[in-house]
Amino acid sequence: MSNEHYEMDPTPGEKLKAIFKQRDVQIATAWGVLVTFIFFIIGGWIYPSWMPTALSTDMKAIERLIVIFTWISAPICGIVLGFSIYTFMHRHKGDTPPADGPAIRSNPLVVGLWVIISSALCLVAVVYGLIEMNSATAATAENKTSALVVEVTGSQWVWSFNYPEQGFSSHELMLPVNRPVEFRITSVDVNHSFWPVQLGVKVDANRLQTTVVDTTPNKIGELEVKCAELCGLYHTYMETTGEVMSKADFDNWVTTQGGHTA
């Protein structure tokens, strides 16, 4: 009978210890979970604090998306940041090249916890960007009936917003606060793009064609109307402004406007 000693493979546990027992991965690791808070802070306080105010349902679901996907994002990148800035801090000076580094591609435990994790990551990335789609679109169907109809005209280099049901044109855009509205876009010479940046809408306006959008306002407040595509030498001052306001406000603005009210 043989007395040869067989030693026993490292099980994925075990081999995952060791990794972690190295002090380049601890040191890295470290630097990683620092990135990963400051991204989870910029997601969640920094981002909503320069964004626009959200007047409607559409700007608030963005802004919210936008948090989300940061948050999603961020312990990714502090794992390639993290990893980055030790690679920086510790990087080899002198004439004489550093031996090889242990191969990271075929350790199948690393390869397999990234592939795992970055794939979870994005699967949740995936489902609620597809919740936040459908649920746009349903509320868009629901809120048709009884949405204010507003047809945008974009040339060179006005906005000009005509009401159908008041029966009047202006150069600004006034809308009542609580109630959905329907945007039909259309261009008279060359494409522009259609932004009023507080609701979160942004559409081309594309020459003889109309394009329709919906949004709902839901808090009172002042709008910026800009054209958001290259469209000639005054694109940058293609601006215009507006008010989600009361609608008793906007009835007496629609009346001084020689329009008349439902």
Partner chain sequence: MSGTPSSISGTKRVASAVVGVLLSVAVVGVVGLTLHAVSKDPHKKLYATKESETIVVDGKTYPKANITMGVYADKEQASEDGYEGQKNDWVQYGPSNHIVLPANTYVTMTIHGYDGGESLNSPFFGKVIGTIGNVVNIDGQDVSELGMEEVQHTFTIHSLPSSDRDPLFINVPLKKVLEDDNGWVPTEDPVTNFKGHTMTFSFLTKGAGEYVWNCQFPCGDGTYAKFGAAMSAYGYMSGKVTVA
Contents of the next structure:
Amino acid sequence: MSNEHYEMDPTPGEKLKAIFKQRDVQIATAWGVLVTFIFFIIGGWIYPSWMPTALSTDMKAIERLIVIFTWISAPICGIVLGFSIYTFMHRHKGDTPPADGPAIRSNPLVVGLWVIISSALCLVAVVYGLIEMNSATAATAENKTSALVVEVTGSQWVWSFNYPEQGFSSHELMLPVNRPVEFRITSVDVNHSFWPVQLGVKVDANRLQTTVVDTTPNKIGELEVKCAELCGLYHTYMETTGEVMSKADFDNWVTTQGGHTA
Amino acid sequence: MSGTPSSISGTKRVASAVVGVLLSVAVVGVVGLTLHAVSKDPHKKLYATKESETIVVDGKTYPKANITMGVYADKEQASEDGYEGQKNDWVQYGPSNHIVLPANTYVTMTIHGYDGGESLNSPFFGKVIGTIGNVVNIDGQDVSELGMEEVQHTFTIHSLPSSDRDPLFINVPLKKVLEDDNGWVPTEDPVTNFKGHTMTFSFLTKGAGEYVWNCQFPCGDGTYAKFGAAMSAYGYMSGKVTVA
Amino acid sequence: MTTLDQHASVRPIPNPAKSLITKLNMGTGIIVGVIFAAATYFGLKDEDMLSMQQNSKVLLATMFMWSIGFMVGIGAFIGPVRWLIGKDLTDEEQLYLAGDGQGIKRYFKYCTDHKVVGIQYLVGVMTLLGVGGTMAMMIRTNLIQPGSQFVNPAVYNSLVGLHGITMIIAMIIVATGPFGNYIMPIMIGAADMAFPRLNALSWWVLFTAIPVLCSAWFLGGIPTGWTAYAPLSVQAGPGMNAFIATIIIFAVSTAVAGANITATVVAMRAKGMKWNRVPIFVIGATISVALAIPAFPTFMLSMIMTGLDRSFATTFFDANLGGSGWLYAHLFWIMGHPEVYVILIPGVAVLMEIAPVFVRKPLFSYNAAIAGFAGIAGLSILVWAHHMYISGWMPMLNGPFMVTTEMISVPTGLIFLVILGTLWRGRPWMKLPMLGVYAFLWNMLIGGITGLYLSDVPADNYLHGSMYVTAHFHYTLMGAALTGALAGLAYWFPKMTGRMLNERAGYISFWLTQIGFQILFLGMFIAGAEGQPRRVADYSVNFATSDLISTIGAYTIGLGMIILLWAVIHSWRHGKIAPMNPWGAKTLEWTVPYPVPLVNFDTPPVVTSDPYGYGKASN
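Take the protein just shown as the form predicted alone and give its structure as the form predicted in complex with its partner chain.
Full complex below, order starting with the chain above.
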């Protein structure tokens, strides 16, 4: 950045104060604050209102994370839209060009501040994401021993679920509530993506690879299981239903399927 | 802005715009209708025959209906069964890929299977799922599961995502024809010399809705995982089920 | 076309009557191409054609031979061959190739004039956008309500894939094709591109890819989407060969065009045009094509490997025999992520070129703009695996890729700063190009922020592969990049056609398109957040409202685009004659008359400052 404007000027702090004393900056900032506020409010409820009922800890964490990210982005929207709205309101109409504006070629202070603020917001997002990832990894380690194992097989164009512990398989995904579950996912043909929507996990099914993902269903309710990776003709129809149910109901279901309960 | 004004009058311009827009919309419409026409099922819908008798299942009375289909190794086999085969000479179901079943009915389905086969890619599809008693009757014998190597094709119905959660999942493996058992001898007269297996199974339909069926046996030969060709072209080993 | 050839009348029209080049044109190209293709097809065809491998071999060979045959037939190889046998083209023949004085015919010839190539690209891009847009209408019609089944699943999958690849190809060339060829050389004060014959080559090679791409429809379509993931693509039917051949041919075209544009900007700038005086559009276009030069070969490579797997039974992507689908995903996304910035950067650069002109202020922080572009381009090579968070490949690397991905928001932020800073304290002149700047600010803001969710690993676990992703990248590619390119069209239309774009139709089209766009993709964001996967032909009733909203939006865009098409065609023929510099801009292209002389400038220009010297002295 060029330094020519800096020379004999007051300190950056004083310059900043001077900037905010200008009337147009104040109006644009007011617009910005309003926009930030709107996005902040919307972010708090709009995503959760769209997203399906969370039936697992992971899905709850995702909901929270999306809300927080919306809050982090609210000020960015505020700055961009606030200044856009202000300039748009001072637009020039007609068939001849307007008079020239001030020849502002750069403002190192503003550029520097912009980079610092955007980096800081980016850093918050990164750190928060890493923390969430880390807590998911920690939970995985913790669940390892007690988890119910479900072997998920993707084939064109049906999901099937094998419960090795109980010794049977099914085309529906039933899970007991409050017990960690470990999905071991593979494919017999092309790539699929295992997506039990309400559980907030999604992992690809790859030929001759087993991908593992775990979660803990913590609420009783209906599940939708979909394929999230285009897998050919009937990709659309590669979905099935399931349920998170009480321990008793689950055992009951296992028995009707010809499995054995522990 | 300076510049010579346009040589064209205002009304003419508006007329040209309207004509232009209508023309473009028409072009898009024609493309759409063409694709829609191409998408049509290759054969007429196949309706189940309703019977006068009823049957009681789990304390509830259902009317009965029958439907018969065949699965053929190629076009020639299909034509010998009195059905005009599909465009490509691939393995195919017939006489239609769109079947219509009455709602809330005890449907008995008969499938004549004339094809051989190698192996399923997942033991799951060797099991009979969703039929009455979870069995299929093969040449007079009730069977609940076939080994991976014993199958020629499967008839598998699943729900559409739009079916408003009236789930219907049926999987019936069809026993393959071996050269040495039921006499499929691929001689110079492949059709008259063989008889396939007859598979019969019954299931209960629920409320009206749209479903799809397809075959889960990898029979798209020469392609990756054998799920290309006939398996990935609409209408050969896949189709629609309308419950009305 | 009455004004096209004023200049020709004062110069003798070159007429090297005996030379073969005068006999060749698009028609001879098509004839020779079809002959080559037919000879290949019927020469190789045998009773084995039912086998997929044999089928793929023959079809791929046929498609490549069509392309080569076309290039032979149009005379692309005459120059090099004549040079090889020591009889280089004469001056008269060279001048003939430049198309001077040949009127409308030159647009159908192997013409080396960059202005002709620019117009060819413009028409080509509009055609591709029209084809892709029509497919988009079909997709949305099928999704108008649950269970509509307007088309069957095979046709639907083909629609999705071919809409995708058609639009991606169109968007890659949408700004660098027409404006990079027509305007950019004039903007830097050059007489033509550095390699005029390569320029013609890049267009005509691309041209041969268009029928190949369309042939996919007649070969049974493609089931894979535009990402063409293996092994699904290895399993796919004959239509896949058309996809493979298209990408390989297109990659040749972009490599040639990219090298040419880069060389032109490096070597052919006017006297005095130092690097800090180069117009920002030129910088953006150059960074974009320079980014494409390393990116596209990996796509080409992945397609060659897919083609080999399909036709020669190699097993690059077949896990059963030691290959890996992840290998494909890597090759694809190593191209795929830089590619979205190849699309975005020129569109943004166009808007940065437009903003100072209509606000009558210098571009705010030229250096920050370049830093933004360079930062995006540099980081974009390091983020590809964010498309593979959930693929199961190395979950431990998700963290690092998340960091690089989110870092891109910093240079992207600089781009916002540059545009906002330019608008600040100006009085934006609300002509059509300027509206594009505002539309960009909103669309890119939404596109960028939704990208933040997708870059985050836990959130991506939910949003990956859903309609949310589709909405996100349409906001960036269509809302930002296409808006930029259309603003560019409105801005440079007077220079490229000599006439003004019809303003009223332009405004109607702008608002219909932009409002329809918000409706369409807002609906799609909701559908995605609700849990609707992308690329599905049918969906459950809980998504019915959001999908209906989307379809209404899509039809609105369709109408807006049709009106724009009418405006372009009508204005091209009957529009107001444009003055030399209708916007009062300071870049060099506005100093030349229309029609632009063959060598652009009668006397080579000398540049003494950057083109943004607007405004009263600094306060």
